[in-house]
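Single chain ahead, written as structure tokens, the form predicted alone.
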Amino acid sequence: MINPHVIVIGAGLGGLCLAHGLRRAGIDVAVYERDVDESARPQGHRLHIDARGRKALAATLPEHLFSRLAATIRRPAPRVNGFDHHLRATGVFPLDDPTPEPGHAEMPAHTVIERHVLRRILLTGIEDVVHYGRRCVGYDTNGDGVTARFDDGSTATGSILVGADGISSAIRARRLPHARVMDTRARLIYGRVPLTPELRRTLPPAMFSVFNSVLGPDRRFVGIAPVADTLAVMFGCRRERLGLPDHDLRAAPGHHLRDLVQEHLTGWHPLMTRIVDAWDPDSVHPVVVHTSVPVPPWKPSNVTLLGDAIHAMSPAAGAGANMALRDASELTSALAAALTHHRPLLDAIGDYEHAMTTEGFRMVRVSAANATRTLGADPIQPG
């Protein structure tokens, strides 16, 4: 069987993880990214890496990069704590911490890392296959080949095309035009707070865990998660409760969003208002919470999808990045096994898509249910 050339659209976490895995398996790969360089836009704050993400990274990264990653991550207590808006404990939810595979004990499950740090590690060693400033606008298939088209008029041709281009995927729009992404009407505002020695002493010890959920009246929500020398802090509620139309929300400067959130925290524990008041205004940004609507299985082709391009989910389960990494690892394994055992590539892609959608859409539903419970987000509306 001829070694395929795989075109990956999108240099996010899933696309880069896939590129590493394919290169490690000896499969030719090229990645095309719409941004002009790796720092062209903010990449978000902290990430929670669970056992699925750890397993995927261990399987795809070269050993020296995995070791670098393991040395970089933080190890908070493996639990999620619940509080009411007066910071009275409402529950503790321990997280499973399965024994890592032999040779990977240096990285436990349920670690946290800055997103931009993980992306920098994932870019290391594959800079030569990542092409920036290439926004994909569609593709054409021709026999056993597929050609990606870019907005500058250029093209790239290969034997397999993977859409890792996120929630607004141009590849999904062509491959599965019936697959919808819905607005849940939940809105989040993220910010970063310097974790000063004084704040570190003031925080309840329980809050030095993977995540802390603080629920207030009318399903207003604050999430707090330590990472490095900062706290990642988010506020969430339904769009109509926020009191700011979406176009104004996106345009508002960070200090205005901070003041808006403070208004919603009237009557909350003073520590909560103090934390939000310490938001770095330059780090504050809003997020419109979307979710994919699961679709029935489809016939495999040489065009497939991974991560948010097919199963975008609410952040309410902390699973989106881990599922994208898992997809990348599983697709790598499927293609490598097909080459080793001389199986048709379409059969391998079909096996991958079955497993990917089964687990991916399961987590879409779990995440959506969590968002409905905590934020009053709209449930998934099929059809």
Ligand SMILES: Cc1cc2nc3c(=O)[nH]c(=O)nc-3n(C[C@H](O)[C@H](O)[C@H](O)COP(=O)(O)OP(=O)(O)OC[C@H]3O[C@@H](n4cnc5c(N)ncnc54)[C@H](O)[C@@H]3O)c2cc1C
Second form
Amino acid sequence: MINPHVIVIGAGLGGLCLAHGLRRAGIDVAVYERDVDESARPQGHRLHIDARGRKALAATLPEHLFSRLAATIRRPAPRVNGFDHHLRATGVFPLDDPTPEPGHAEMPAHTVIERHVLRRILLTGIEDVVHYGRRCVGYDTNGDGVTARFDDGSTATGSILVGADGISSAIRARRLPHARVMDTRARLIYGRVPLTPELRRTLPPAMFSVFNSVLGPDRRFVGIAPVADTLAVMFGCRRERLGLPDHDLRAAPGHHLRDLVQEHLTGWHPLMTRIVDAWDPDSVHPVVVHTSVPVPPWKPSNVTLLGDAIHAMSPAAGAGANMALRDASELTSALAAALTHHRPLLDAIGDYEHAMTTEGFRMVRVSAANATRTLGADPIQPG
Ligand SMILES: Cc1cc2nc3c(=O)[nH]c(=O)nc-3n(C[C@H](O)[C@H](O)[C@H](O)COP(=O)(O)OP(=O)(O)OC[C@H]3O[C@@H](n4cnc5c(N)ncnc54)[C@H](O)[C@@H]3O)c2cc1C
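Can you now output the form predicted in complex with the named molecule? The one shown was the form predicted alone.
Below is the entire complex, every chain and molecule, led by the chain shown above.
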């Protein structure tokens, strides 16, 4: 069988992880990214990487990059703490800690990492196959091949096209036009607080864990997660409770959003208002929470999808990036095995899509249920 050339649309976490995996498996790959360069957009969020993400990274990255990643990350206590708005503990939820597979042990099963740090590591060593400033606007299939079209008029032809182009995927829009993404009506306001020595002393020691969930009246919520030398702090509630229409929410400067959140926290424990007061206004931004709606299985072709492009989910389970990395690793294994065992590539893509949608859509439902329970976000409406 001739070695396929794989075209990946999107140099996000999933697309880059796939590029590493394919290169490691000796499969030819090119990645096309709409941003003009790596720093074109702030890559703000902190990410919780779990054992699924760890396994995928260990399977796809060259060993030296996996070791570099493991050396970079912090090791928060593997649990999620629940508090009420007076900071009284309401529960401790230990996170599963499976025995690491050989070679994974240098990284814990649960860790937090800055998204831009992970992306930088994922970009290392594959710079020659990542093409920036190329927004894909569609594709055409022709016999055994597929040609991606870009907004600058250029094209790229390969044997397989992978849409790793995130929640607004142009590839999904063409491949599965019936697949929907819906607004959950949950709104988040996200910001960073420098973790000064004084704040370190003031925070309850239990808070130095993967995530802390502080639930107040009317399902208002604050999430707190230490990452590197900052606290990632997000406020959440339903859209209609926020007191700011979406248009204004998107346009509001950081200090206005901070003041709005402070109003919502009236009567909460003083440490909560102190933390939000210390938000770096430049880091404060809104997140409109969307989720994909699972779709029934489809017939495989040489155009497939991974990550948020097919199973975008509420961040309420901290799983979207882990799923995107897992997809990348699963797709790599499926294609590599097909080449080794001389199986048709379409069978391999079909197997991948089955595994990817089973777990990906399961996590979409879990994440939506978490968001509904915590924030009263809209449950997924069946398609
Ligand atoms: C507040 C928040 C917190 C989160 N926390 C976590 C967490 O703790 N753990 C976790 O696992 N997940 C978390 N997630 C989810 C996670 O961020 C996503 O699931 C993950 O980024 C998906 O990766 P991806 O590669 O599929 O898509 P993306 O990372 O979105 O990458 C898509 C890429 O495609 C590019 N692109 C888009 N359209 C085109 C086009 N037409 N042509 C070319 N390129 C294109 C984009 O520029 C982008 O670079 C969080 C999300 C949010 C919003």
